[in-house]
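Single chain ahead, by itself, as structure tokens, in the form predicted on its own.
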Amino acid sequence: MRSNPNIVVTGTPGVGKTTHAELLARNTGLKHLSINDIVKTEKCHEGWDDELETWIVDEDKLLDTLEDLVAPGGQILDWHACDLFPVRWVDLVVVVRCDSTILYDRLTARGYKGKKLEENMDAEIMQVLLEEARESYEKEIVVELRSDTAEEVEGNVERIEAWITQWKKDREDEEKK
């Protein structure tokens, strides 16, 4: 039985997802995965997408990378999508969603543009990745939260970290049992 929590922080680029778990992780202790960075140290891909800026990931060799990561529990995993991690990984996943105005001032001060700044906006608008954490896991583990304000990202860690200190204390209970 894990004594940490494995968390999956998603959502569209730009609402906020590493901003969540760099902080949840200086806060918990937990350990911040960043899946981009692992993709690309790891070469978890199978090359780049020059239309849409970015690498085509290899789902079965990230998979195996992560899994001696991850069984252990303690980490939080901040990517783009969800629905490819194995369900026993998982005990959390926060959804973050964002205004799309801001958004969409977000993705382009970053240099998105064109086919790749339309399907982020497209994605966030039609609520995809919060579809796709609904549909890959139990509703009770999936939480939406917003981050458009800093005072949001503020209360959405305080929230988090509050479901992580009773996560543990279930665990000490069901052991005492």
The other form holds:
Amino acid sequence: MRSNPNIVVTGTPGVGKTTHAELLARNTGLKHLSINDIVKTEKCHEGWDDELETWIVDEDKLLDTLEDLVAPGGQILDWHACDLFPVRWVDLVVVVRCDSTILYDRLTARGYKGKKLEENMDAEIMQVLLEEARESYEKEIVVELRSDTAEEVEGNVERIEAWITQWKKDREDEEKK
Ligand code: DAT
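Right, and the form predicted together with 2'-deoxyadenosine-5'-diphosphate of this protein, after the form predicted on its own?
Full complex below, order starting with the chain above.
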């Protein structure tokens, strides 16, 4: 049994996943796993998609690479998808959401344009990641958190920290039974 939870932080690119994951890691000592970085450094891909300007992910290789990392628990999995992570790995799924006007500004600032910008804007408006999370995991472990302002990030991270404390307490109580 893991003594620390594994937490998925997901959402459309630009909503603030990395910002949340980094602050959460700093405050709790959990480890921030940027899945994008792992895809690149561990070469869990089958090349580059020119049109969408993104790696074509080799999901089997990615899951193999992650298996040993997530086994002990205490990992924050930061990615713009969530349905491929096995249910048994995951204790909490945080879906970060953002106002679409704000997201548009963040993505254009990042250099997104054309189809890539459009697809990501549509995904946020249609709440694709929230639906994906709800379809893939028990609804009790899926939380939607808003991230338009820096204050909201701090509040969200405090909420997740409180959740982690409760998760550990529940485990301890369970072990005493
Ligand atoms: P993601 O990891 O989801 O792609 P990010 O954490 O890299 O997103 O954030 C994208 C940009 O937006 C980055 O410049 C930081 C900024 N940002 C994120 N969340 C924010 C918030 N709640 N308030 C203000 N700026 C935010």
